[in-house]
Amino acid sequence: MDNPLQIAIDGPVSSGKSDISGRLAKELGLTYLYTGAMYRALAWICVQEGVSFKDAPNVYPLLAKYSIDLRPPAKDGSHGFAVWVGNTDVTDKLFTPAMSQGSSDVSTIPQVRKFMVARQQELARGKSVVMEGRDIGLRVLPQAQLKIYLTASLEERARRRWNQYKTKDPTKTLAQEIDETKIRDTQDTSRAADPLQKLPDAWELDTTDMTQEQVVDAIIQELKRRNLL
């Protein structure tokens, strides 16, 4: 394909990214590449060594010694992506708390992003793909022919977030995820290796009160109306 077509979608935790990226790519057609799934999988290689998620000089060298891959998913897999490090697949380790957290961690690590951003590139060139995370417009396809900022209130990010994880760790609150997910708004927002910010030509999508069919259709048609479909 001489002119693939190419979706950056960012935004902050919670606001429906993977789930409208796996959607909309399926609905069209496309190669999904979750960026999220990397970071998470380095984080869980932190946990295999034993190396605390912040602690930069040891975490850096780790993406020498593991290979990260992102894979179509097994037929019986209950994600839209698979996760291999080396001959692993570890999809089904990466969604913790945890590893959540350790994500973001390692994600404000300057090394760390320039390597993953190479690697998301290596991985995107030439493919029609639906690619999401935190810098994918900024960094990996300033290119994109569509990239949107998908965004949603504080209150209802971090209502997904509890709902999400509840059963994993039911003491957890309410208030105490929305205090946790301010947490990681700042951290993401505010880190020095290419924050998290909507930019000029984003097109934002607040899904706050949209059901996830309802966000995919809407996309769809934000891709009609500039001629992309």
Second form
Amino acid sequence: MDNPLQIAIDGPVSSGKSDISGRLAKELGLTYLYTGAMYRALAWICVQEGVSFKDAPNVYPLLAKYSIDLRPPAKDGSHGFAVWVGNTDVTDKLFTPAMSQGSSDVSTIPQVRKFMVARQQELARGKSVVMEGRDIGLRVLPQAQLKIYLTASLEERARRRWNQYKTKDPTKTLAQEIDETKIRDTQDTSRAADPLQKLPDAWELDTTDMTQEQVVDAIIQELKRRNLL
Ligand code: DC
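Return the structure block for the form predicted together with 2'-deoxycytidine-5'-monophosphate; the form predicted on its own was the one displayed.
Zooming out: every chain and molecule, the one shown earlier first.
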């Protein structure tokens, strides 16, 4: 492809990035790359190895020991992507509160970020993609034709998460979910290495009162308005 269409979607926890990116990619026939899954996979590896998430000197070498790969979803998979560590599909192991916090922790390590960015650029090279994460517009695809900053109110994002995890942990209250979301927000936006931020050239979309269909529709309209579709 001569001029691949690359769309970067960044935003805080539960702003709808994954669902929206997956749907958008499907609708436009683009490759969906969910970069958070790679940080989650590293957190999973840390647990297997008994390394604590913030122990930078011991976390970083794990990236040389294991390969982390994003692949198309398994046929019977419940996610729109698959994450492999070596020869193991770990996709279903990555969506627990511990992996959420662990991935946020390992993502604060600058060497880890540098490695992940290079790997993610390699995965996207020459391809038309919808790529989502925290630093996609800033570092991974600074040349993306459309950079989107997807957001929603803290309460709405926590409520979405709570609904998502409710069956796994029925004891958790919405108030606790709000607190946990706030902690990850603070960590993701205040870390020294490439904190989450709205870039000056990003198009901001607040999804608080929007359905997923409305959000996908709004993005398609924006792509058309910019003559990208
Ligand atoms: O998108 P997610 O919530 O599954 O990502 C998990 C964590 O990984 C998130 O708290 C921050 C980190 N992350 C990152 O720092 N940069 C990315 N491009 C993607 C995720």
